[in-house]
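Just the one chain here, the form predicted alone, laid out as structure tokens.
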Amino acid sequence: MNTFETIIGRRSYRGAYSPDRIARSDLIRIMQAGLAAPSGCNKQTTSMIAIDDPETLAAVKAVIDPPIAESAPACICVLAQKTIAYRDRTFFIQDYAAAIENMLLEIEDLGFRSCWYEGHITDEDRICDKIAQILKVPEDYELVCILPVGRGLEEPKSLIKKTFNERAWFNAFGNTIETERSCGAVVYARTWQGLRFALIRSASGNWGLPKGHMEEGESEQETALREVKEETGLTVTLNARFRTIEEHPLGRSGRLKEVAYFLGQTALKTAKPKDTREIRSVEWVSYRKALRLLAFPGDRRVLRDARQFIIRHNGD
């Protein structure tokens, strides 16, 4: 998995964990990623304690109220020192924030799940101090965060993010870039073997989700229905309660492509594109196979979110 795909795919995880123990080599690698983060004036104000001893872990979990990550087989506690960097300034908050993000990405890259718990333990009840006492942390260190580590038994919850042009600009505040808009759908069918998803194979050979450009006067949903029909030959029932945006740069053009995806349900039947010069083939596949076939991380993220929506609202 490349760095960008790890970043795009990561989600905060608050579900149940597998009881499988985490290898110390993995915990070392995660902490190494945190220690490699930049720090203000190289003061290296961030330290970590990994907890993999069941008794110690149980003692730490016992003082966390309300409880969190109760089934996690390991966790990493993040410590900070308010060291002066220069004059009267300290950058310990920036230091540990960078270290935590590095660790979250390495946790994801190793196939585990986690969540950044800070406010929960540093609130007025100072759970962090109770944990620090259990771990024999010196008084000149502050325990600022815990990261549970383990293999998730559930899909992390999807989030609705603002679009690129709402939060990122070029050369001046609010100066958006040219955006090409398309619409499509995650097309699925229910079978006795479980959910099946319709993927298209483009002329370039890449597998993707059916989508296409909006035509003048069309709504997003009208475009999605038309494009699904043209690229798969399928007539679907569109669920507009699911709507997610996938964005990516258009090569080196300096423009952005924004695709609005909905959910499209239909019966499992033969799918055939209208124009085989643009779309080579359409194939019904399982969720796991779809994740393997989809060429781009944004499409895989859309598929994960769509499947989670289907399960949450209608059952698997």
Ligand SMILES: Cc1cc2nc3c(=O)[nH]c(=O)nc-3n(C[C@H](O)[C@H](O)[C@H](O)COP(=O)(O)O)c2cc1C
Second form
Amino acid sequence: MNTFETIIGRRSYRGAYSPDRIARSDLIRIMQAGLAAPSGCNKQTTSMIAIDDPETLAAVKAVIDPPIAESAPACICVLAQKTIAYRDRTFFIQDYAAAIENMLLEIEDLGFRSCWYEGHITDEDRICDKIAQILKVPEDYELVCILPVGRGLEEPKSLIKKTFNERAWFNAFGNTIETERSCGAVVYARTWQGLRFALIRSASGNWGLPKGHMEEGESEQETALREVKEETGLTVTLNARFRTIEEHPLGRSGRLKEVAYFLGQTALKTAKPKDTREIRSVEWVSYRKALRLLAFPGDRRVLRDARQFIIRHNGD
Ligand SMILES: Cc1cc2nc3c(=O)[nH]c(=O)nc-3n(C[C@H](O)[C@H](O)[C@H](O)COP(=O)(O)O)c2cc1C
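Give me the form predicted in complex with this ligand now, not the form predicted alone.
What follows is the whole complex; the chain from before opens it.
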């Protein structure tokens, strides 16, 4: 996986974990990623303890009330030292935040799941102190966070993030980048073999989800329905309770492409594009195959979220 894909694919995971033990080599790598993070004035104030011994893990989990990551086969506890960086400045929070993010990304990259559990353990009941005691952490270190590590048995919950234009600008506050807006749908059918998704292959050869530009006076849903029809020949029932935004830079134009995706359900009918110069072909594929075929990480994220929505709302 490349860095961007790992970053985009990462999600906090709060579901059940597989009991498979985590190789020490993987835990070492994850901690190396944490140790490699930048730190203010290179004070390297962050340390960490991996727990893979079942007895120690059970003792730690026993003091976490209400419980979290009960089935995780390992976890990493993050320790901070409130060292002065210069004058009266401390950077230990920034240091451990950078270390945690590095570890979360390495965890994701290795195919595991995790969640940044800090609020839960540093509240008034000071679960962190109870864990620190079990792990024999000296008093000048503070246990600030616990990261479970394991293979997730479920998909992480999808989440609405604010759009690029709401939080990121060029050259001045609020100066949004020129944005091209499109709409489309994750088109699916239920079959006796499970869910099938309609992917399109563009003229450039890339596999993607059906979508296209908004026309004057059109609503997002009208655009999605029209584009799905044009690109796949399919008439779908649109579900706008699922709406997610996918964004990416538009080639080297300096503009941003913002695509609103809905869910489009139909029967497993023959799908054929209206104009085969624009869209080479349409294919019905399984979820796994769709994840393999889709060319862009943003589209894979949309598909994952859409499938999770379908399963959560009306079964597989
Ligand atoms: C400082 C900090 C503390 C957090 N503490 C908790 C926590 O105690 N429990 C929890 O379930 N998630 C916790 N999270 C995870 C956030 O809820 C999560 O990152 C956020 O909802 C965004 O979701 P995402 O990670 O899937 O993008 C924490 C995240 C941060 C950065």
